[in-house]
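Below you'll find only one chain, the form predicted on its own, shown as structure tokens.
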Amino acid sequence: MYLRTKDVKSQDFVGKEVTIRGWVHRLRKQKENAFVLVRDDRGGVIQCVFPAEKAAGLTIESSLEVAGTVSQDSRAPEGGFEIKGKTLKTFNIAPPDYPIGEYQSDELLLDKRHLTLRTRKMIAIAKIRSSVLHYGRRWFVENGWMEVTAPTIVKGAVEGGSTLFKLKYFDEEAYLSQSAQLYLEAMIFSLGPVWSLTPSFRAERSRTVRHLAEFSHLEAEAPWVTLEDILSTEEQLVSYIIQNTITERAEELEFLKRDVSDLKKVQPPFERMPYDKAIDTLRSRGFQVVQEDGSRRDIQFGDDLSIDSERELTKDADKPIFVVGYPIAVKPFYVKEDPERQGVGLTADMLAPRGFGEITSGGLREDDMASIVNRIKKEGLNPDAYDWYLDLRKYGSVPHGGFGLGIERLIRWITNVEDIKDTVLFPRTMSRVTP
């Protein structure tokens, strides 16, 4: 029976013989001894010491099985435990030209992503990602929401037609889904509060550090709710994910040099900042927007928030901020208009602190048939493509709402990495579709 490195790095195993399997992570050869850092299949690393001749043929990323005795030595890396190797069995000897070294360009690391995933940084982020997904699912299960699965091949847009990926579906034209929301709305009539975790696709020609063409989208929808109900659900969910993840993945976050003291403060309630106040705050700080012709002007009511304006609003925040009540004109057709404030949507975006920007968007859905048909036409969409969706307004429509959370954006904030491409195993952007 073989063990993982995490198991054997313990006082309980000192002096005992163990067997581990893994890959050569680092290799240092001296005249008499070879010091082999072995990485197991969960990313754990331990030093194994062999007579130099026994490790003569080893190379970086060769796969092997090591049997030996565990000893404790303060000089040993990775926790002060090591294995005095007795036997060494190889499964594959890698060529000596392994392309991933200590210092590589970002482009090479993306071109060789299938190998980059073996680096300690990417292993740590992958584990954190796993915890984020696990605790997101657990929160919904514990709170009585039902998981469902929506299609990713669709006939209509959710977030505007300009960012659709078109595809040939047999003899028809179809698209990759931008969001599962419309399908979740259909399911609330028979299943109550529902949620899903599916890939979403946006054909945005954007090269920013927070945009992906394919991302993991956690979405939820519920009947008989108010806007405050939705915001309360979001802040509870995000807080639950973060507090459990920083506990379970303390070792990985420490490896990434992530100071989690600010994350520990992420507990409900989060501030609700009216959109009007957000604009006034930005204007008071002299914030300007760049227009299409390159000129600049002061931000004004009616402008959508950008990466830069979101950063300005949250640069000194310790917790996320909800910006509430955006103009209906900058939101998709399904957003419900506030009956007491014409032109204002019953919607909110959650902005992560310290400039990490929007991580959720949600609100109430328009449930008036005439209003939603008018909005669909206004956005240049074809109402015929939404026949089934409009049926939801014909037959037993109720006040309802929900939200979507971008998993990669949440992970980027938790890990404090600069580029969102580092939060996903195989990133898809406007310039990258391989490996």
Ligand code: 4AD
Given for the second form:
Amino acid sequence: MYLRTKDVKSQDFVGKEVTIRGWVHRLRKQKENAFVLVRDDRGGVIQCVFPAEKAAGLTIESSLEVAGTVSQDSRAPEGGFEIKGKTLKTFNIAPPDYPIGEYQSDELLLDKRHLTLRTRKMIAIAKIRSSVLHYGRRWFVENGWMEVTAPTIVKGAVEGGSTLFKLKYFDEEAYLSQSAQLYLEAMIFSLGPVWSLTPSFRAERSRTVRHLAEFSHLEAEAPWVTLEDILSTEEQLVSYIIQNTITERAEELEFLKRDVSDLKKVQPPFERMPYDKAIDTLRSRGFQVVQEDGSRRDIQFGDDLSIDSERELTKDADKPIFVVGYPIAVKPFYVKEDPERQGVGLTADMLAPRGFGEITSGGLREDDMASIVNRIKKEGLNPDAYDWYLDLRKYGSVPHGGFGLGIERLIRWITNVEDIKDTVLFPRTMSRVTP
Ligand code: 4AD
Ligand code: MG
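Beyond the form predicted on its own, can we have the form predicted in complex with this ligand?
Next comes the full complex, this chain leading.
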């Protein structure tokens, strides 16, 4: 039986013999002794001390099994415990050219991502990511939502044609899914409130720190809900994920130097800011938008919110803000129009604080057949491509709604890493499909 370093680092093991397995993370050879920092298969590390000749052939990332006695020594790095090595068995001696060291360009770290995963930073992020996914799932399960999955090879656009990945599907053309939403909408008629966690794909031409070509999409949909029901679900879900994750991953967040005092305040309710007020606020601060011809003008009602405007609105906030009631013209065809305000959608985006910006989009769906056909046409889409979706408006249509949460956007906010690429183990962007 081999143990993990985390278990070995305890008073109970002092003086006892243990066996651990792992890899050489750091190596310091002195005249008499070699100090081998061993990383186990969950990223934990412990110093193992060997007589120099025994460790002579070791190199960084060689894989090994160490048996020895645990001792406590305040000089030992990473918690003051070490193993006085007795036997050393190697599985593989790595050549001495291991490419990941202390100073590397971001590009090299991405090119060698399969190896970068062994760095402390990536291990910390991977663990935080695992908690985010775990608590996201758990919230839905505990609150009576049913888990479903939807296909990722599809025939129709959900979020507009410009970010579709085209694919040759036998003898016809298909796309990689941008969102499971339309399929979740089909499920609520027999399964009630449902949720899914599926990859979504966007052929984003922009290189930004918050866009990926493939991301993990946590989506939910339910019948007979109001916009307020949706917002309340979102704020509970996000608060639950954050509070549990910062408790479970306190060590990893500290390693990433993330001050979590703001995150501790993330509890419902989140502010609901009408879109009109968002525009007024931005105007009052002289906020401008760049037009197609490159000239600038003041932001006005009808404009979508850019990352810059989201940053401006949230820079002083310590909790997320919902911006509610965007114009339908800047939102997809399925957004329900407010029956009391023409041109305004019953829709909201959750903007993460301190400038992080949009992490969810959601709201009510247009449930009237004539209106949705109109909207599909207005968006320049072909209603024939949506025939199955339109059946949902034909047979027993009900008011319904839902939302989508970008897992990587949420992790970027929780970890405060600069680039969204670092929130996912193998990122996919416009310029990267390997490793
Ligand atoms: O705002 P979006 O495009 O909304 C939808 O797809 C809806 N159909 C979801 C629904 O109602 N079921 O995407 C939802 C969220 C965004 O708020 C953002 O967090 C994330 O998905 N997202 C991306 N994350 C990383 N890279 C991208 N390119 C993303 N595009 C959207
Ligand atoms: Mg959105």
